[in-house]
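First comes one chain, alone, set out as structure tokens in the form predicted on its own.
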Amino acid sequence: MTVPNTHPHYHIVGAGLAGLSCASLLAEQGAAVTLYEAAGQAGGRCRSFTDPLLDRLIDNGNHLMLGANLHAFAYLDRIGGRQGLIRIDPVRLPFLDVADGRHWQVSPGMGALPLWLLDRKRRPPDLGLLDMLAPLRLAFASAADRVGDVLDMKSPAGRALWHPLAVSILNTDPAEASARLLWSVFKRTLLRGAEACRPYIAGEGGLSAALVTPALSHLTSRDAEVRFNHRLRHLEIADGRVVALGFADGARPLGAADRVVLAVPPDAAVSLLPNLAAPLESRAILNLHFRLPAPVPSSLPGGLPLVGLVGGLAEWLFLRGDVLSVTISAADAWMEETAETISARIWAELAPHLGRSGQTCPPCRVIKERRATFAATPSMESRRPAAKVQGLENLWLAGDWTQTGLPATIEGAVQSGHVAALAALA
């Protein structure tokens, strides 16, 4: 039965970035908030932990944020987490071809206009202006077009730049990935100049120190309630609204003015709302964390703590002290391989470029995210739901898999939380 009340209480289910951003914005507005999380910690797919094998703090996945991520930085500034990120300066994205050892960098220029494309020194070698302008064709792609239909991934430009960027942004093979989704990122970054492309990576405290721990402190300081180990099992619905939340320890009745935001993965949302259309097809990500005998020297191509990889098995390499982390996107084919096989293959590929040819593979933690993101295909894009759940007046959705106009990214997750919060407030 609905409990009478006049002041709404906001119930946010899921403490990943979508839920944290939603709850923190509501709390900032003075709303009464309860945040529920099925696990024993917050952060979802974006969190840090101390690994016993490496005896180091690592992130469950490697994430790169860019200056164009306006919602993400608004969230960071609200919770006080921006200082947990390393700001890359000057703006450049170094790349290494692991097949032949060549390296180069993409250096966007200042200003909103992409005039930097005219400068040969700011683009990969052997690529002309027309090669760099090829992604403009994405702007005219239809909803059914795939990246591989629009951009030639086997061309020099495709191999050197567009393929590694596309697969890491979309976590889906370009041959099947949505051209429109890739354009949604390119138009916000490469065509907006240096500040929009500026990379930010996690600092010594990992992703949690920037994105998760400050958010929990922000919530508790505003009297929000956070309940871990609370998995929502069912929704009680009557008269076109959610009237109770069903947990293992019993149902929590809702007041007449209470509102609910489901910030859970798509499969969990569908289990609670069987008639919901959602992008249930997913793609995996593989992350490897090597603990090296000593930090990598500053002679790493580009001299930065990150490098894009071309011509090999992985897409990105990140450094934090003596821990080298590698990401393989669209990694479904790797999921049945053993950790020993995976780490040995990746180490053999990277060791020559780190000055460690012939050295034994160091201790490595392999993290498999089997359902890391929704598959960024045209068919799955068409199944992404809006924030408002039709037919239920007090229920909204949040998550990077909802209609954000972006792929499954930190920015998309945070944006979805903001959208749901503002809609629920209204």
Ligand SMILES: Cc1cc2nc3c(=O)[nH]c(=O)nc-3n(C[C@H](O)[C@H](O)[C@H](O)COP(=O)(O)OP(=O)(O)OC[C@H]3O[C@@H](n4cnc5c(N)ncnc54)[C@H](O)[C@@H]3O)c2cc1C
Given for the second form:
Amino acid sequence: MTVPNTHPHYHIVGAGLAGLSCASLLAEQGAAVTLYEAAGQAGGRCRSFTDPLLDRLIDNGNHLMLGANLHAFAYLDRIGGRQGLIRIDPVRLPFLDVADGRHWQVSPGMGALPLWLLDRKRRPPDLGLLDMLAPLRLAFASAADRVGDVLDMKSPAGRALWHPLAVSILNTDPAEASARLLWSVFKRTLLRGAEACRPYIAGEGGLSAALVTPALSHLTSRDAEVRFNHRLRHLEIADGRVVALGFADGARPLGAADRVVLAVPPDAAVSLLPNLAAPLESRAILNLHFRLPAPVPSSLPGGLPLVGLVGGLAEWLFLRGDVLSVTISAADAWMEETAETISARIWAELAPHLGRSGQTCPPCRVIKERRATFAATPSMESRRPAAKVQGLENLWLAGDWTQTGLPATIEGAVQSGHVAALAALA
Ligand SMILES: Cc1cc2nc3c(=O)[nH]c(=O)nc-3n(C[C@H](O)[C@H](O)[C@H](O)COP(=O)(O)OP(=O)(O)OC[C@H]3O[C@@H](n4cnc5c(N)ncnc54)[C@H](O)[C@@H]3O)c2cc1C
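Write the structure block of the form predicted together with the named molecule for the protein whose form predicted on its own appears above.
Below is the entire complex, every chain and molecule, led by the chain shown above.
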């Protein structure tokens, strides 16, 4: 079945951020690339679309990036997508306590050493230096330790800062989430000063205008082939290599030098490679997008288009034009609720803080991403595979769920694509 060829052709399966970063790096190196995607569009779990109910462009879920996301910014610079992001300047993360209406901000200082922690004005009110230094204990956590074993989530610091940050970073209840995974993010951000902590959010064109559409243009301008509505159904394997890719419309035989990167979610990878160990337990994320009636303020409490929420049902609030978006992490318990119930509960909680007490709930699109991320527990962490698939010489894996050392994030997905591309090139 193998077709003789000397120049490898690179077959990337899955056009999420891992597949796009892998394919764009390969195409930039002059490699011949085909990208296959099961859906009719690219972006996977990070995409934008025009919603008919709201008549607005929305994202499947609002995404927050940080200055520490070096692979993601290298990718954005390669594809020309950086201008699609809003850079928060000066660096600060505002928070609102929905229980009592207080708001504050965390504003990391410049410089590599976290000396800013000494400055009371840069940390949440009522928290002392020891509260701010508590996460250093995560550095000594074992692979089995959970965040809740190391940090007291019921303390004032836990409630005001560490719980909201941990659940949004890991998308897993801190009581069961891996302490080491949280440390992998804190050591790259809070310990590295302001630039590493700088928040970035999608601009007017949404996530796709920054992270997806420019990648597709980058690929087509380098003669890469992009095939939508192409779900890989099976891998044909012979003599320790993949020799053909099976799609609904037939098998695509591979050349002797061809290489394959599977950049699909873990359940899809396991259906193609049944012996693969993978983190199959997942956690949900819930997003609500309210279209506000005019007039609309240009910022949220705290003065920015985003604010972290404490003491209530949700974790983040974002404002883009007249669309107010709410993110609830580790949202599995919400999945069976109706959209009407969810939007009414969240609106009732937030409206008073937006000067909209008593206003009826505006039109709302509720998006349930049931398998938003792998569960960031110690046991799932131990099941994340390396990029190289053992026993198959021309097959690599990419995806936020592979062994990146990071939680399921844009940075992890893009990094995994880069790692797989460089390994396949070598
Ligand atoms: C609601 C939500 C909010 C999030 N918020 C943040 C955030 O604030 N910050 C952050 O950094 N990260 C966030 N994330 C995580 C981030 O979106 C993901 O880590 C990242 O998008 C994963 O990219 P990926 O390429 O690994 O996987 P995916 O995006 O899942 O891409 C896999 C692709 O493979 C395709 N596919 C599947 N099976 C096949 C097949 N057999 N053949 C061909 N194609 C196939 C799929 O259709 C998909 O397009 C969030 C995720 C969600 C869902």
